Amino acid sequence: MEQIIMYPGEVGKDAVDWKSTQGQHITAVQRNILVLGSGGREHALAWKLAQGEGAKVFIAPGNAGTAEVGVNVNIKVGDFEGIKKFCIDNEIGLVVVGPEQPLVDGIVDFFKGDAQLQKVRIVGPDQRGAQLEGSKAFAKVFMEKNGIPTARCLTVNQQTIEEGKTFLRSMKAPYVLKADGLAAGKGVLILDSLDEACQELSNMLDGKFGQASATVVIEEFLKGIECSVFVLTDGEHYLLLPEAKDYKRIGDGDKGLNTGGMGAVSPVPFCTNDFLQKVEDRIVKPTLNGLKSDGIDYKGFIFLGLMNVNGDPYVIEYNVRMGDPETEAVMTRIEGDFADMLYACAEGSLDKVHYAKSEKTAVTVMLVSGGYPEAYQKGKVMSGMDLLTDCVAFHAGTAFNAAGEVVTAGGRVIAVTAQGDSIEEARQKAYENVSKIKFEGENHRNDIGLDLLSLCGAE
């Protein structure tokens, strides 16, 4: 019989459809806040916001995750009437915007404009600000204006696609290809084979990933170890969150196809203090300085992709929110009120806030539908989750059916988070939960944070 999916916000624990609330103002501890989203990174973020002191969480549309720690309403992240509406009614003070897509779309301009949400703070930068992701061509011009360092590249288009494959034939083997646009993290291609690269290159600007790919940048491969640096930034102030690594191919080995994101680690070994302290002199300060010489006014998270070349760092691309699956260690290594935090952020007083990080490790497993991060099956139900212990899981992809279960609603499905006193030790942990999860056609990687053990003196 086919499974009947209700998704998120429509049935499980406290939902409520924004419209049914009209007019009838819930009463706040001392703070409500909406986060928008529906995957692993905005569960973890309600989850860590829901432990401040007075806080009341709202998901906008949220999932079967996020219904245990907050109170999942039925609206779509790119519904900014419907959010306005819910926000005015429900004396929502703060607003946490999880995807990229609604910042590139311009929600943080609607707020600002309207005078009805003038009193509603809201984390994320403006649509201008929003292209350091929603466009890789402004980034990669934004980069090279303020000396940040990053990868040799040429933006081309339909009318320059042969100046392109000059371009292509200058370098050495492998060949990276970026569509400009926003391509739900499909966009990149990595390619060994030149003639292949050229091929790629003409596919990409006749629309293989639809406009996002209408302009393409050609870049230089930088050979080095990948890793994950967020940014909370008031615009003047900012502070370094935990950093991450994540593991984005779908195979043992980083194998296979790209995903988007099959677990993750934090801290990263290779990210000493020295390291650090260069990504924020030659990066983050000079990152700040650029938004503000252009008049943007950027409050938010900045999460730099950055590659490790013999100790230095390079900008592989900016991103204008959290990562995913990065978001499910990052969060549970933050000591502190994570609220207080963001609404400091959103007011600009982001100086005066208390910010400590765990020195425990933490390890992200994401479990997966069978045949992602291609065609894959939804409604299968879910089991296990009651038997987890010494781990937080977060859910990516699910939802409740008609019986109140459980299912799989999304190629990622849910992501399990342990800590401990080495990667060793977490990886142990989240493992030991991860069998204990089951569902028709899961997968999962096997060997996330092995190939840092070495950087940590282990065999």
Ligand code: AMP
Given for the second form:
Amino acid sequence: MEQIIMYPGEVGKDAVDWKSTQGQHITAVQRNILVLGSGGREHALAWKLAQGEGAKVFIAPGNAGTAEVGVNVNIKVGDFEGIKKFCIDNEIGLVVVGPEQPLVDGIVDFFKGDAQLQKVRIVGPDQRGAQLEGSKAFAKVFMEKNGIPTARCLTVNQQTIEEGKTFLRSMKAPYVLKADGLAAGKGVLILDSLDEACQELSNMLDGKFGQASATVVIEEFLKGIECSVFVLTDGEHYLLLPEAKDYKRIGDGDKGLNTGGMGAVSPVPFCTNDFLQKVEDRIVKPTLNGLKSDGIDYKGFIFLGLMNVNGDPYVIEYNVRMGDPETEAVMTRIEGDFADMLYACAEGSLDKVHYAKSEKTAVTVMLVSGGYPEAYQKGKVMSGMDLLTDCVAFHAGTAFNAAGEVVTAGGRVIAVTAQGDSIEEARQKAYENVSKIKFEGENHRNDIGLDLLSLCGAE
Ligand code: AMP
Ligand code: GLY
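Show the form predicted together with ligand AMP, please, the one above being the form predicted alone.
Next comes the full complex, and the chain you just saw is listed first.
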């Protein structure tokens, strides 16, 4: 497994000799790109792709922000036939899949198996590869088989519930229970008491998360600090994209309910070269070798949810897509033509691209609807986006109303990303801009990146 050389970069420098397949720039038709999804992640992907030479970006279904960088197409991500027709009619050369569900549902297999779509390149794993995220039990077996560091675990179902309870009794609090299947990010419970853990195990196996929790992974609790490391692979070669830290809970100090993510910082001070080298040696290479030896042809993103336990990385979870809101920070640090890079990934020629990442720090703050992550209202008119300076605002849950105004349309509404030479500077710029965006019930965290300041010597 070969890593791509990185050229830590000056802006624009590497864009000059940015090449893809066998050194040829990709052709005009291949420059028609379709991004699937409608969140902040997809806006950030589309924003970055649209900066590529001659790129024409379509987003299905998109949001009010993606409409500024490309053309929104009213097709749902699960409508494979609709997507196929659009690709053929619009000579799409590259499809980039944002969320996990279409991957787990086999969109890559659908493309590869269809004679009319043979020329369309698609970034993402096939259905077997997507099991790394689609089934936590599969991911745990995969990690054990390939010697990848992860928490000790036992996988149980209704028939083996008593073994599960015995396993819980053998462990110390807190107790970690994970629904095997996709559960909209809600399928992990962390419980302080043994009684509660045994009760929740029964509830989960009885269908608390529907079919997703018919199988449950019981896991040892890992104490440490989390980070998200992103890998782009064509199955033979890989590169590490900028890493990020996500802020998962609704309240400052990481208090309150879990959310999809309230902010992000990239790079992460504790992800030193030494730590990232361990990630590559102990996790990335064995993962890619394991996929190969299972005969899985993986071309796409791998998102490693890691726990840094006293300087050693452990895998908390695999995702088969980019993270949200991490992408909103990460994309601002990638230099060069991202469309070329993704096309090369799908072609199997990632070794032919030069990749550079900015040494700036990016801080992303997510503005959410009042009440989120519980019930919240939609349709609130948004203002202030025209006042923003020196930042990018990536739309998540936004739409246009009948009057053409931008309104809220989801829990997570808009992600403001600013860059600086330090976390402090990027934070200050991001929050200055956050204060300009107004909508009824607006809420955000005020402490994104604060916990990292003490880890950055000079700051
Ligand atoms: P997941 O849906 O797998 O990302 O899990 C949600 C969150 O639960 C993670 O981001 C961690 O904060 C936490 N978590 C999951 N597994 C563990 C574990 N084994 N030890 C400690 N925390 C965990
Ligand atoms: N921010 C975490 C995720 O995308 O799953």
